[in-house]
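Heads up, the chain below is alone and in the form predicted on its own; it's given as structure tokens.
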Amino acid sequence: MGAQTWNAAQYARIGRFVADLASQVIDLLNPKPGERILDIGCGDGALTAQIAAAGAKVTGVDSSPSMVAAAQLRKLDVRQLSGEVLDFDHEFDAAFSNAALHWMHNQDAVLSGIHRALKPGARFVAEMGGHGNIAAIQVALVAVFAKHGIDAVQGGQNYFPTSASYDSRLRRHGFDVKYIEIIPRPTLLPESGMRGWLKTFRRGLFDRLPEFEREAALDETVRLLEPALCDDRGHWTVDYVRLRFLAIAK
């Protein structure tokens, strides 16, 4: 399986929106001021400063050298490491993640890490993506894919649980399930389109092919998903569908 890749400035070019529609997660959060909080994911750190904003004392982490430079350039104080392998020990009042655990492959090892980062008490709060996100982009890249040998659900890296797994998966966890819902959200795009969201959020999977036949998979994938994601102006909208939740560390 092909790591996806990141760049900081593309992705703060392209995938902005991302942490623009994260209003509500973060009221749900509420964050308070000293407070430390956890940012799994953190990104560039564009909602890691949203909550130090708040008068938290907030930790970020991600395992993406260019995000991790780009949220030290913020003066964040911004680790880089897998969510997989969290170091801490009972020191944080929440943990935040925001369209970040999706990318992580071991489930279980992820929230053994949070849940040990975590104090008695503390708040878990969070937003992925949950089932049936982006199904029709992700039934393009198989189709597209499948050409060349390559099994583009694998390659893609995600995964999407049900409100009702991820509910089990927490709890077996140590956490108490406060709220969980799945949100069916279609998100316009920006001017850069599909074809932007796809050399952005899918990069490793396209990095796989040889580099002279990456245009071409970008031009046909972008012709299979024209009739569903986009409108007679030439706007494209993502199918995406997040699962959000408030648990707390027992």
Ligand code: BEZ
Contents of the next structure:
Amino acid sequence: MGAQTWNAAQYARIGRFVADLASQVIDLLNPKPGERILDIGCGDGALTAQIAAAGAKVTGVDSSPSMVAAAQLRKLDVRQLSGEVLDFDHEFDAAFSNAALHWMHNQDAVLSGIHRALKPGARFVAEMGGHGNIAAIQVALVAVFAKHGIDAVQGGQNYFPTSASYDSRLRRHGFDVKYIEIIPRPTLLPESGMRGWLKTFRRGLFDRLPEFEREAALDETVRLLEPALCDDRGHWTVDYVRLRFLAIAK
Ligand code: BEZ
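Switching from the form predicted on its own: structure of the form predicted in complex with the named molecule?
Okay, now the whole complex, with that chain kicking things off.
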């Protein structure tokens, strides 16, 4: 599977809705003045800045150089670091992550690193893609990329667990799970529609095709998805399913 790459400027135009829809997970975090909070997969820092505005001392980490550069422009403490190799030592009062954990391949390394980063009793609050997330999009991509001899999903660009399986995984890593829920959240896309979404969030996959085949593959994917995700006014809705949780480090 081609690794996903991020372009902060493109993300700011097309993916801004991701941070705009995060108010409930920020409420669940309930950041307090003076707390040290780790934001894993902080992207361009839109939510890191909101957490900092509540008076918390936030450190953001993200593996994308483009996203880290954009976050640093906001004058935030953000480092280029993958969530799979966190090297913090029992220093944070809370950890937070929105729409990022599902991009990380080694979930056990991620959860060990987060647990190690937290003080005993600290909170871990996150939202990620859950089981069934973007199901229609995945099926369309499998159909289109099969013609190019590429399995669009096997080997997994993303990990979308059920609440039962992530609950067990969190407990195995020393967390007490207080709340975990799958939340279907169909999401209306901005003007850029499905084409913009695919070019932003499946860029790594389309980049695996020779350049001359990419536009036709995009057209075909959009055509396949139209009956399921586009309404009679041309508005696109993505079939997002969220997994949201609050766990306490033991
Ligand atoms: C998500 O936030 O669920 C997501 C976004 C883009 C690609 C895959 C998942």
